[in-house]
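The form predicted on its own is given below as one chain in structure tokens.
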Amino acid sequence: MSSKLEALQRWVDEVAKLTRPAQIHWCDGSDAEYQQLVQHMLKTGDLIELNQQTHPGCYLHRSSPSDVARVEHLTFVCTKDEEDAGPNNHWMAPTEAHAKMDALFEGCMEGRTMYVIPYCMGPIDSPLARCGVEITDSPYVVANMRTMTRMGAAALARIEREGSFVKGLHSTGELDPERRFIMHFPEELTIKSYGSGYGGNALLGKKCHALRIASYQAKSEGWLAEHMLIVGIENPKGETHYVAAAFPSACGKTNLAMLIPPEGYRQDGWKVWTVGDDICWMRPGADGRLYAINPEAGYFGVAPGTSDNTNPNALSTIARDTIYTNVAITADNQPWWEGLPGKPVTDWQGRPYDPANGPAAHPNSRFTVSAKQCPTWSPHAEDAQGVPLSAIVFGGRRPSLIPLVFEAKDWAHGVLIGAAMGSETTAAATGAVGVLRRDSMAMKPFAGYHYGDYFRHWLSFDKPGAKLPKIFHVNWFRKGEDGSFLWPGYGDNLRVLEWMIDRVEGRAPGKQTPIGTLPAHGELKLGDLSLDSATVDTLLDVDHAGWTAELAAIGEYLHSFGARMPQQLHAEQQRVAKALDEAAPAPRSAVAS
């Protein structure tokens, strides 16, 4: 098989004439391709086929044990100009990036099999959508790509209408973690990883394309390629608020997009629709307001704190047709995670189960499923249109200060509040965990250029006639003194999803404060919570003092950009600032007098 489109053949050729592969294998898409994967794999080891009686069609697919979280030191944003990539990235002159990466390549598919995968991320019909085209060596990449991106024969003849695509190159290489590298080049819409089979570094559809190399298109594109779940909320009237929402890895993404109502509320005839759980892609639509696509097809979930009490369905979602990756398995072979019922025999890396050797299953362990296998899929994740934003919300896992939720001021005082966000860092990513970092819009790790022309490009969507989605900030995790969680999450978060629609369509007047409107007295529906008046109040703080102190510290960071940081953060910064220091209670000492 051959592409019509020159370019594609001609890039396809020059790959081969690298890397050597023994045969190249163009992906059509099929069910009947997959399972040829699937049967290849469980030969070679690739796969171990898991309990098809409780578990059709599932498999465990177990990586190197040096090889189970993106790697974001070694991956680097390639612009001609170093100020172009920004702070935030890792940043190498393009042409020592090829040259570096051409040697890694060079031979390295001798032996093996090149696949080529023509997908689109998004509806294969979506204006909104992209396409891209990924060559790998390796078939667990293929049967991953299958399920997370509208791969094969459709999106190729997309790809030949338009005449452009992301060209993405990869191969497993050793799997040695000191030949790994993940090379974005944004000005040429390319990406290079070699040396990992890790889901984000070798799925070059998902953080690589959607959201690096996508971020540098939808700027010069007048769109936004953002790190957030999509979902829609329909309440007893059948009318459905959609909502996009943006927290680091390990922060209830997942569970946020797949949330199940509480009782009550389902009584009620609340009901919670999902589009998508990890990457949305956002333009203004002729009416002004901001229209959402899930680019991805598929879920590449952690599997651990997945279980009935947090996220049936997920756990649904997982039953069947799905590849994970480093989980443990019980005797008669079901997958098994630490929060499921039963044992581990068998750990991630194939082990007798010892708990002197850690969590039975990696704690960034994974599986990929079709999204349309979600109990609470929702139909208009297939909207070519995209579905219309009522509400952005961003979060994070702070364990003081921050309050349950407030909202924005306006538009530009939502930047500042996603541009200041922050979270404890988790294993998702390597490096120490439980540490505090500044995680801008969620997007530290993914966004393809320079933070501060990130942030100007998000603010120049305030415009005339722009019908923008009001700015939320959630904390689902602040703790009391004795170190609990004070709100109880998962399905409760409808409750604060309610207020902030009740916002939207100018029901709840709200609380005034300076870091921006929280609910008033009444206004969150907690009547059936066992939460006492104290938690409450804890729970929608607003400590001056430690305010005052976190705004310096936004100060700092948004400083730590240089001169491309907008004006017009700064100046936002000190509006809230100033609100603060003007509302601070008075000394007691003059209030004594």
Given for the second form:
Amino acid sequence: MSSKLEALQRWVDEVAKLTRPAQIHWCDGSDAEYQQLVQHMLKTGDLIELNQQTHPGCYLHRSSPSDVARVEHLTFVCTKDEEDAGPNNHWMAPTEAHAKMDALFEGCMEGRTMYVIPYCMGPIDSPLARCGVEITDSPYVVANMRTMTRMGAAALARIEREGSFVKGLHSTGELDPERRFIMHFPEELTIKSYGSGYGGNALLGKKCHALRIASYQAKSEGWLAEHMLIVGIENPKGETHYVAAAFPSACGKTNLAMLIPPEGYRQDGWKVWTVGDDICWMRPGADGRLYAINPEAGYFGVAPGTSDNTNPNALSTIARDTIYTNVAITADNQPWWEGLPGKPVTDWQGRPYDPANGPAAHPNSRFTVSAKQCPTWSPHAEDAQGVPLSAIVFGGRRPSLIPLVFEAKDWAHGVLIGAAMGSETTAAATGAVGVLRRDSMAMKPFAGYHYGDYFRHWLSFDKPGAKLPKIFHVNWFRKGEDGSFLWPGYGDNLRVLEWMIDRVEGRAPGKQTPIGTLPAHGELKLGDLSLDSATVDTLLDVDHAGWTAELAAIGEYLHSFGARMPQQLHAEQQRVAKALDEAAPAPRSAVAS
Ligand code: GTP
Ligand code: SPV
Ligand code: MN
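Would you generate the structure of this protein in the form predicted in complex with sulfopyruvate, following the form predicted on its own above?
Now the complete complex, all chains and molecules, led by this one.
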């Protein structure tokens, strides 16, 4: 096959000349093609068949043990001017990066098949959607891209019609961490990734295109590409509010997107609709509201912790036609991970399970599955114009200080709250786990340009005629003195979403504090939850001294971005710091006298 789009055909020819594959396969996205790929991978051992009685169409992939997560220290944004990448990214000069990568790609596909994957991020007929072509030598990548994107003939037709596409070149190489780089050239709409076969490093439509390259494009085109889930909350009156939420990797997006309401809410008629679980592209509509699409077509979700208690929706979604990566297996060949009943016999590396080796499933083990298999898949998930947002939520893993929920005073304050986001690191990227770091808008690893310019772009949406969503911050991960979570989380998070919707509709007056609006006493419907009042007080407390220190740290953080940080955000930080100052409890001496 070939393409009638000259720019595409020329690029494919150039890549083939460089990488020297034995053959070239243009992916059409058909079922027959998928079945052939699966049969091929079963022969090579890239896939292992799971129990087809309990899990029809399900397979296991074991990645190289040194290739199990994103590698932020090996991920670069290569803009001509270093300053454009910002202190939030690793940078390399484009000429140097191209030379380095092309040397790695030279001859790397010898004797192998080169796959050409045309794909569309977003509903194929959506004006918000964007296309790309990934070239890879990994059939596992092809199989995953087929589920995660709209891959094949329809995407190719759109690319040929529009004439433009993001170029992504990938090879698993030798899977040597010393020869592994994920390079982005936003000015050239190009990605080059070598040496990893895993998730965000290799499925180039996902983090590389839909966040790093797309965020860069979005800045000049007036939209936003964000690391957010999109969920619809339908109340008993049948009204649906759409909410987008940014939580860092492995901090609860998939779970919130697939939330099952608590029993009482279900009886009252509440429903939750899943639109997206990881990435959100949004832009203002003619009516001034922000409209959002999910650019992805599938979920690449965290397996551990997924259970009938936490996320029964996900569990039924992945009961068939799913690729599992780095999970353990049971005696009867079913996929297994920590949090599921039953017990593992073989760990994620294929060894007999021995607790001395650590968890049976890798903490960043994943499932890849079509979004349509989710029982709560929204009937509006493929609306070409997207869904209108009522609220934007930021949140992270904060064991202390940050209340369960609070609301920004206005858009600019909301942007500050997003910029100030912090979270403990997780297994989704290599490196230490549980270290608190700033992760503005959950985009620290994904913003394709300078954070100062990025915050300025966010602020620019507040203009005459705009009907922007309200902005909130949540923290499901507050811990008590014994180290256990204070808030039950999961389905009960709907109680917090209900309060947000009440705020949006003007039904909850809330309690004004220097850091924003919190639920007033009794506004959070805690129903039959067995939370004692001391716990609720802790969850909704604004610790004055702690917040004063936090605001100072936020101020320092903003300054670390130098002159490109918009003055408006500094002013916003100063406004909140001053409000805290003015609300300070009376000094001791005054009380004593
Ligand atoms: P990425 O796919 O890496 O972007 O992650 P994600 O943000 O989609 O996270 P996910 O929903 O997969 O959750 C990650 C981990 O957090 C899982 O182990 C969940 O069980 C856990 N988790 C999710 N929601 C909650 C919650 O409300 N409370 C608590 N305590 N844990 C949660
Ligand atoms: C994340 O790390 O945020 C993920 C998984 O969603 S990956 O696709 O590897 O980026
Ligand atoms: Mn993610």
